[in-house]
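Heads up, the chain below is alone and in the form predicted on its own; it's given as structure tokens.
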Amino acid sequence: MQLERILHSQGFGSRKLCRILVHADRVTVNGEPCDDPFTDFSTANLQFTVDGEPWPYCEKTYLMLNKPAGYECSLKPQHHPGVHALLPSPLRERGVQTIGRLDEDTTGLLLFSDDGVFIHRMGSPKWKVPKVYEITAKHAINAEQTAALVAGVRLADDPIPVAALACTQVSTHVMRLTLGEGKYHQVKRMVAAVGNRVEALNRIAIGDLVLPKDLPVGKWRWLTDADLEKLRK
């Protein structure tokens, strides 16, 4: 594939702008400078840099973000900055989407992709991909509350009880809740239904993929093949 097409496909602007980047000696490919935008390269395992920033060639994009509080999971945020502002412009240009949403004040593991099939597989209620939340509650947690969350609780807008896949108490005011579906403010409403209140909410896992302890809040990284395997189990 020609270099200008590679850069364009990876979100670095129009074909014309990508030619300008190459002619300006701002691009290297596999460690070597290239000033000809029409040079052909194999995209297999291709690595390139733009202005010294390394990028792998990705036919489809898969990444995770450790979401901070105060950000909306929307391309058109209304009251707070959008989570896409935490990503570099080439990823935004590619049109990556969040897989599901976290409330503005909810933190933790958030996935992005531009692969429609993957987005559907991870986000559709049909597949019931488990998601694990760590909840800090206002009041002390007891065994009756955790048991009720697993047995099922009724929410105001749904006559059918909603049940967690699992719920374990971590400390007096912290529990971990696993859900296989996602309704509007579901965790907060479920906890309220058992007589408690969510003070802080952090998503720590999706499927078998756990939020890495070394990924700082507000930072992102690519999903590895091992990460994707954990999600597709």
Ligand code: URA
Contents of the next structure:
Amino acid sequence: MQLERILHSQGFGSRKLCRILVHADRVTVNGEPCDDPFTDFSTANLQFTVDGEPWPYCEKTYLMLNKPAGYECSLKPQHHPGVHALLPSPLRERGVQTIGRLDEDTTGLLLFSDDGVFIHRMGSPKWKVPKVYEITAKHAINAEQTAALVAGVRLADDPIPVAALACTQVSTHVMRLTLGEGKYHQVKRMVAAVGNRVEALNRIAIGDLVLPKDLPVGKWRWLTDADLEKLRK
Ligand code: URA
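Let's see the other form, the form predicted in complex with this ligand, since the form predicted on its own is already up.
Once more the chain from above appears, this time first in line as the rest of the complex follows.
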């Protein structure tokens, strides 16, 4: 594929802009400078830099963010900055979307992709990819509460009870809850239904993919093949 098209496909702007980048000696490919935007490269394992910043060529992108509190997942955020602002502009330009949403005050593992099929699958009830939340509760947690969350609770506007796949108490005020679906404010409403209140909510895993301890809050990284395998299991 021609370098100009490669850069365009990776979110570096219009083809004209990409041509200008290359002519301005701002691009290297596989470690070598290239000032001809029409040079053909194989995209397999292609690595390039723009202004010294390294990028792998990706036909589709898959990434994770350790979401901070105070960010909305919507593309048109209303009251707080949007999570997309935490990603570099080529990724935003490529149109990556969040896979599901977290509330503005929820922290933790949030996935993004521009692969429509993958986004659809991850959100589909058929796949039921479990999500694990660590909840800090306002009141001390007791065994009746954790048992009720697994047995199923009624949410105000829903006649069918919702049940957690698992719930374990970690300390007096902390528990881990695993959900197979993601209704609006589901964790907060379930915890309220058993007479407690969520003070802080952190998503720590999706499927077998655990939020890495070394990914700082507010930072993102690519999903590896091994990460994707964990989500597809
Ligand atoms: N459940 C909630 O209540 N909030 C979230 O952000 C995610 C799950």
